[in-house]
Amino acid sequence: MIGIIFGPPGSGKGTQAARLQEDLGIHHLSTGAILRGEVARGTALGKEVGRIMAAGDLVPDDLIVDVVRARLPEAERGVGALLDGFPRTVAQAQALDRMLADEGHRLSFIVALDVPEEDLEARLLHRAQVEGRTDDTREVIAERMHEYHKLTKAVLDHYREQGVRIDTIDGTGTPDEVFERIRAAVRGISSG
């Protein structure tokens, strides 16, 4: 089972993906966490993407595809993988399709979190204070939302055209309430 947890910045993808990993045993592959780890370690990749992320821009397709290509085989072991933060462009989605096809897999489902934009900004500013995330400033948030609307939403259209199951989940409420909605949708996929 290969899935994507999808949504704009601040929609709760990482929080909910971690809970799904624990609940279903599905491997959570977060490109954002991987890239932030590379930045923190000061690796060559981290230095390259650090300035890009600080500006709120998307990491170039070729770099992020290489990161996912290196980690996807390990993530697919067991129950499957849940991608968080990838793909963010149609080119990335096409690269993922090729990676999965090469291994005899295809995307099983997408969970798309829907949260009003004003709630997203409040969540991101709060996260910046709590977690010390330097990539969560008003300016960077505005740029990330712009990038999301300009590029990332087209990924959903790409997968709709392929007939991939997409469950749009209300991402408002407590994390527990949102998780119950997601879990019901994903359990319906895995049993169906």
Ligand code: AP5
The other form holds:
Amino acid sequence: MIGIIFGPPGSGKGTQAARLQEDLGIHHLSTGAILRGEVARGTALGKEVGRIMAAGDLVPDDLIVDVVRARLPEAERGVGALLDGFPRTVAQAQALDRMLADEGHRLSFIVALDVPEEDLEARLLHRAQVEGRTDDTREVIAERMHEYHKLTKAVLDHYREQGVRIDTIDGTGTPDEVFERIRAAVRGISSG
Ligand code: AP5
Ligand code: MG
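Given the form predicted alone above, produce the structure of the same protein in the form predicted in complex with the ligand.
Then the entire complex follows, led off by the chain already shown.
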């Protein structure tokens, strides 16, 4: 099973994917978390992407596609993989489709989190105080939202055209409430 957890910055992708990993055993693959790890370790990749991420821009497609290609086979083992933060452009989606087709696989489902924009900013500004993520400033959040609307939203249309199942989930309320909604939707998928 290969799924995508989709949504704008702050919609709860990471929060919910971690819970789904615990609940279903599906492997949570977050490109943002991988890149932040590279930046923290000061690797060559980290040095290349650090400034781009700090500005709230997207890193180049070929670079992130290589990151996913290197990790997908391992992540797909067992129950499968839940992609968080990837694909973020139509070009990335096309690259993913080719990767999966090469293995005789295809995307199983998309869970799209729907949260009003004003809640997103409030959540991220709150996280800035708790976790100190450097891209959680008002200015950088605005740039991340801009990139989402300009490039990432179109990924949903790409998969809608392909007939991939997309469950839009109300992402407001407590994390527990959101999780129950997602679980109900995903349960429907695994039972066909
Ligand atoms: P990435 O790490 O993917 O960041 P993002 O998409 O901006 O999303 P966030 O991680 O901020 O939010 P989330 O939806 O995971 O929400 P969370 O659960 O944390 O990407 C970061 C950067 O990496 C990009 O800007 C780009 O530079 C680069 N990058 C990564 N992938 C890339 C790609 N494929 N291509 C190119 N560049 C790429 O929740 C947010 C906060 O809200 C938390 O504090 C949480 O505790 C809280 N919260 C969660 N749920 C609730 C709730 N129900 N109620 C109240 N608060 C809640
Ligand atoms: Mg996240």
